[in-house]
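Given next, in structure tokens, is a single chain: the form predicted on its own.
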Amino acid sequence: MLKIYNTVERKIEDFKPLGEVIKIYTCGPTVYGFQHIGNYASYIYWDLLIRTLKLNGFNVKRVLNFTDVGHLTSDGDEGEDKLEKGAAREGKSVYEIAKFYSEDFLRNYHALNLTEPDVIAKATDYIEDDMKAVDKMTENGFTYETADGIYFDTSKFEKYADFAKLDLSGLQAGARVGFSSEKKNASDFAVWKFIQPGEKHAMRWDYLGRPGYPGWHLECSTIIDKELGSPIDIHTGGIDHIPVHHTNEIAQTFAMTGRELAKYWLHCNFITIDGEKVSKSLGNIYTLDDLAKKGFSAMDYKMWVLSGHYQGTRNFTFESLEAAKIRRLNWRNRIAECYQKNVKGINDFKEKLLDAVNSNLNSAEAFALIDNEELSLKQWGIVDELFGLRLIEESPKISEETYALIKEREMARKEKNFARSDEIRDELIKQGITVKDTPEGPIWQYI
């Protein structure tokens, strides 16, 4: 059975589906400049998630947003817009900017091989629905208005701050979200934002006779009530989401519907890099594009974000990720025996594999069984349906004349034409192959 760590509860605790279709909810990028590697980790676990649940014979339907309006540079009130941002920093238009780094997300996120969502949710597709939230917010006595939008009373929600375990006695005004001398608590957020006189926002839409735009949580709850329908089993994010985007999801969503949220909730940690925070400051922030040029491939991180955990702190070296890159290379070599020789595996290898991430997506423990035991090709298959890392698809084959080169090499080898033997070894060498030599016969890797 499924067992995974509930952040609701902070406890471990077996899964349990509301329905025949597990809801997925998670958290996508906002669209304004390239993901570093630090982004992309959160969605290879959540790969992870869905090819466990599926892999467990449950039917997902999962939504992931992409964030391509209203997302300002603090997580509060207030800030520079960042598409704006972006825009100004490229000199294109705020549309632009969204439509050129969505593309390359999605060009990052097939390199990587996650699994497609069913439905990939622009905020700019949901502002009439935003505007209805808001209007249903209001009826229920959730909001009230001031001279620069419409803001959430976070008084009116008794659990507001059970999610987060949040202190808000001593929650200073302006110290989690941003302040305005209109707001009645400094926990209030706002759900749609006005426009200033003389305020710069290409994107902009009419509202209550004003022009504006959403305020950046209200897209999530929107998106999860029209694709979703909520109560939905699983939300996932990261853990900087939880006091504050996540906790104002639940409170909108309680206001819009009368009803939770999600059943389930799972945060991922942060990764750092040579032990220091993720920083244009500190210059060590990567793309995968970086990874590329420095010999390593999409498949390559992969392997090294699921060598780990996904609550767990991960600290990032490029000595790590060559761990991982010779790592993968032993598994892809080991299926390239399986094609040479007859290996029968282990039994109740599905099982066994399965125990392991139903232990709250424990993908390391997953590994160390893959290292120690003899797979079959057919089980290096689950593997690869498990984990998504193009074993199959990618390990080693040789072309005919290749082949041909290694059975000259063994019969030279019969021959004692030791000299024979030598040259097409180092011939076999410069096209990246070596043999060894076993009581089976010759059996090839890539080096």
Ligand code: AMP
The other form holds:
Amino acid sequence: MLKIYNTVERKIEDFKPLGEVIKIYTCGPTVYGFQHIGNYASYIYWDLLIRTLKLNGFNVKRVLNFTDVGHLTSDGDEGEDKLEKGAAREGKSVYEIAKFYSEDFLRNYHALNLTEPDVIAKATDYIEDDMKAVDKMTENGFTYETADGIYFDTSKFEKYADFAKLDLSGLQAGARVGFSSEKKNASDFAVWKFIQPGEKHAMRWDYLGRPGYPGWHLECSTIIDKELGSPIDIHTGGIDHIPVHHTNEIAQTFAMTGRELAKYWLHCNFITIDGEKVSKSLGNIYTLDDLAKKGFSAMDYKMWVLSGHYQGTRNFTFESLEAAKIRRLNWRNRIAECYQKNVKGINDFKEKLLDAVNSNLNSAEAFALIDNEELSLKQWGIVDELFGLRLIEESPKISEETYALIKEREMARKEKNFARSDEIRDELIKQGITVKDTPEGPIWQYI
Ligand code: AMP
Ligand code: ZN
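Since we've got the form predicted on its own here, give me the form predicted in complex with this ligand too.
Now the full complex is given, and it begins with the chain already shown.
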């Protein structure tokens, strides 16, 4: 039985599906710049969620959105639209920026072998639906108009503070003087922004007789309603989304439909470097291409991410990435060995593997099981199905003779016959194979 943490209840619960098909929504990238390894960690965790559900026999429909309009630099209602910022930075149009960074995201997404979403929803494809959603919220009495947009009146939604356990009076007291003075409550947010005369904003649509664009939070409620229908089973995102973005999504969906948005909410914690959150503003970001330049593949990074837990704080170091890489090479070698000798595997492997990941996606425990048990080729197939680590596909295919040499070298080293082991190593290099001695034992691979 799958157990997952539920942000609503703040505890780990048995997962109970709402219907035949599990409806899942993931808040996706804002496509105005390169995504860093912290961003990709979140998609790796949610891929594990999807694959775990599938291995448990569930059917899944999963939607991922691309934010290509409306996300302001403040995450609230202030600052520049991130897409406009990207366009100014690179001297391109906002549409070119969105296209370029969407494609870059997908290239990395595929390199990580992440499950293809059933729907990839671009925010700009749902503008008509956004307008209808604002109409509906207005009709239901949840909005008011100011000079710069249509705002959601959070005092109208009784449960507004519940999800994030917000202190609304503290928020009100801390609200900055002068900022959008027409706002009734500090927590109110724009569902639609008007473009002021002279304001630069390339993406614009006519609504209520004026040019404007949707507020960032709106797209997720609109897309969910259109593509999945609320309530959905599981909504995922980073912990940074709890107090504002997800809280606002919940409020909007209630105002539009009178329904709950999602039954389970999963939030991942941040990847840090030297104890600091990986973020563009701190300038400590690595992309997957940066890791590749240092000799680490997307799969090595995925292995590193999956060796920890989505709710834990994870500090990224190149030493720990190296350890993950070695571990993966070791697994690939064990698969290559399966072609050389008949490995029976352990009993009930799939059940044992599921026991581990069904405990709130504990991939680390599953990894320990894999480390400690001898697996058959078929069982390695299940490992690949669950983690998408391309282990079988990338396991080195070697001849019997080469395998015999590798084993002879291991023996020679055990007997401290280093002259012979060096001789064999040279012979293996001639055959295009390097051998590296690690605490996990010798690891070999094609050069
Ligand atoms: P963004 O493109 O900024 O909207 O971010 C995409 C996703 O990455 C969101 O779900 C964020 O919560 C998540 N995210 C951002 N920074 C990190 C980080 N350092 N570690 C893990 N996830 C992150
Ligand atoms: Zn969202």
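Residue numbers count along the first chain shown, from 1. As the structure is a computational prediction, the values presented were derived from the model and not from experiment. In this text, the rigid core denotes the largest set of C-alpha atoms whose superposition between the two forms falls within 1.5 Å.
Asker: Please determine whether the C-alpha atom of Asp274 is displaced by 2 Å or more between the two forms following superposition on the rigid core.
Answerer: For Asp274, whose C-alpha is compared between the two forms after core superposition, the shift is 2 Å or more.
Asker: For Gly432, state whether the C-alpha moves by 2 Å or more between the two forms after rigid core superposition.
Answerer: Yes, the C-alpha moves 2 Å or more.
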